[in-house]
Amino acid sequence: MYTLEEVKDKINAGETLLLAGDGNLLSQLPNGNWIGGTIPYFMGEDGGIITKDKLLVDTISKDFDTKISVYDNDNIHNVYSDAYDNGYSIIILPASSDVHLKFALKAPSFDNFAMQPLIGWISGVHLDDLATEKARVFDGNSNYENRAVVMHVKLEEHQYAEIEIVNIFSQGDGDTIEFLEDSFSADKALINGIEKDFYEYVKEKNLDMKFPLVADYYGTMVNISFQNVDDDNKKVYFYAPVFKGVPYKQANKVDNYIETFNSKLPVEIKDKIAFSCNCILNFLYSDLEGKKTGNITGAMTFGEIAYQLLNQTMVYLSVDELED
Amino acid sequence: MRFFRRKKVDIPSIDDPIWEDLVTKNKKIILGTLGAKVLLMRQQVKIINSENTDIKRESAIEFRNYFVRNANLPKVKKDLNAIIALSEGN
């Protein structure tokens, strides 16, 4: 973590940046060649932390060329096109944004989806600021609510990067459950087939909102976290979409975050991993502040994005060198 | 100055059968790469919820395109040899 005065030299020397931090700070910057997203939570050098008065950054090297492009609901459908051949792409996201929707719904349709390297998050504010603050995103320039920043990143010819995941929840043994369409929200699921109304599932089995639905992608688990039960339109509302024709379990429950999540980190490729971030709902509902997590350090954000949104999840992305 | 060139690598055809097999899950693979599972899970999802007659042959030749895109990477190279072998019935 760094203050705004370390930034700023980091900045007027020509580093190529990926900043992640109080509206405020960010938006004292000199213009350059960085992006940056709103947000208070943090997996820092010494744990858990919660603040406004300091930056996460992560350098981009100086041998690699970038460009940072801006999008909105228009050409969103452009950013696995617009990565070069042989690369990767930084993406933000101001939470709660038309864009942010769009691209939660659509990615995969996008042309080019999953080709290259996509990996990112979605910016957010304190939670005690949402009422009074919007999640915002810069590009180096300028600062936007509705539109997303992304970062290509050129790698040369030698070497190539790998997004994964770190995800401490698996399909618990229960029901399959379905979704009708494509959404934030439910009101029916095929429950075992069956269809039901998925806002009384929820209430009947009382579910802990707190473990979230899981799907399987071919042994990588994709979870899908709760938002929130809405009573008086019946309805169940999530933090990224589900999708119709994806089987979905609820995840079983995981007693320690910090023992199960250190048993699948990544160990071995620590100094490899460019970027990485992890999710908000894991750093409150597991109580991270003041504890350490590996030594991965990141945002802890509003969502996070290898290829689409996933919630509750670690991403991280690794480069490395071809072999001659 | 260091050259790198890229090896070749033999990916099956789009007319292999086996594209086709995947993405209507009618053969099943182990992928160990993230790209190369999320876009076959897409290719799949788009085949249950599309009626267009030809939804199955499109998934395949996107499924495939990121073979031909990305066949230099080593877990890519592991699935491309997982998916020639079944193809072959290994």
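Think of the rigid core as the biggest set of C-alphas that the two forms share within 1.5 Å after superposition. Residue numbers count along the first chain shown, from 1. A quick note: this is a predicted structure, and the numbers were derived from the prediction, not measured. Compared with the form predicted alone:
With the core held fixed, the Cα of Y237 is displaced between these two forms by less than 2 Å.
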The other form holds:
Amino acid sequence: MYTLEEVKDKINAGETLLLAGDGNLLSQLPNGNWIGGTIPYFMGEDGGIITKDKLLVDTISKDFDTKISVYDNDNIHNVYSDAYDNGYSIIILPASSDVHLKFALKAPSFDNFAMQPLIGWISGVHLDDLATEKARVFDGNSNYENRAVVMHVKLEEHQYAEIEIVNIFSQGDGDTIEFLEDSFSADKALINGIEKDFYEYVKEKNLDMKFPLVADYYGTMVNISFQNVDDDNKKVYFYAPVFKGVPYKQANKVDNYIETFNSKLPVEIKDKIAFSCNCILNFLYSDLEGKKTGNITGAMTFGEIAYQLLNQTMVYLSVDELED
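Since the structure above is the form predicted together with its partner chain, I would like to see how the form predicted alone looks, so please show that one next.
The text that comes after this line covers the one chain and nothing more.
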């Protein structure tokens, strides 16, 4: 975590940076080779912290070529194709923006999906400010409420990048749930093959919102977190989209959230990690303020991206050397 003046010095020295912090601080930074997004929640060196006074900084090595791209709804489908042949890309999208929703729903259908590592996060605001502030992203020159910013990084020939997902949840042994359309909300669903009112199902079962729905995507467990149950409109809202025809189950309950999470963290890999972020829901449900998750630092975000949008996970990208 760095002060505003310290980050200004880094930018003026020509460093290539990935930044996270309060919009007021990001707006005061000089032009340079950096991207950033708004968020006040972090996992710092000393543990979880909520602050609008400091910025989280990840530095890209000067050995790597980089390029910054800005995407809107009309060209976000190019994000995978624009990556370097041997490299990785960091993406930041503003929460609840049109480009966020399109990426979340359509990313797996974009050209060259997952051909190169794409990792990143959804920017947000303090939860107390949801009604008055909007999430933003920055490209080192301008800021946006409805565009995505991406730092494409080119690695050297003898290097490679790899994305890992830390997920403490697995599918429980309860009902199988399938949805009727791709969406961030649902009012109907197939429960064990029978169409039912999903709002009423959630109410009757008294589902614990802390535990997400989990799908098995080709061997990877992917969480869909509950956002809220809308009693007025009789709908259930999620932080990431559910997809039609995919079987979901609610996650097994976790007795000790933070101990389980820490038990799954990588050991002795910190020096190889180029980027990491974690979910705001993990921060809240684990009561992480002042507590550490291993020795990995990063923003606590409104959604994580590891090729596509995820929830209630930690994601990280490591850079390693190819063996001779």
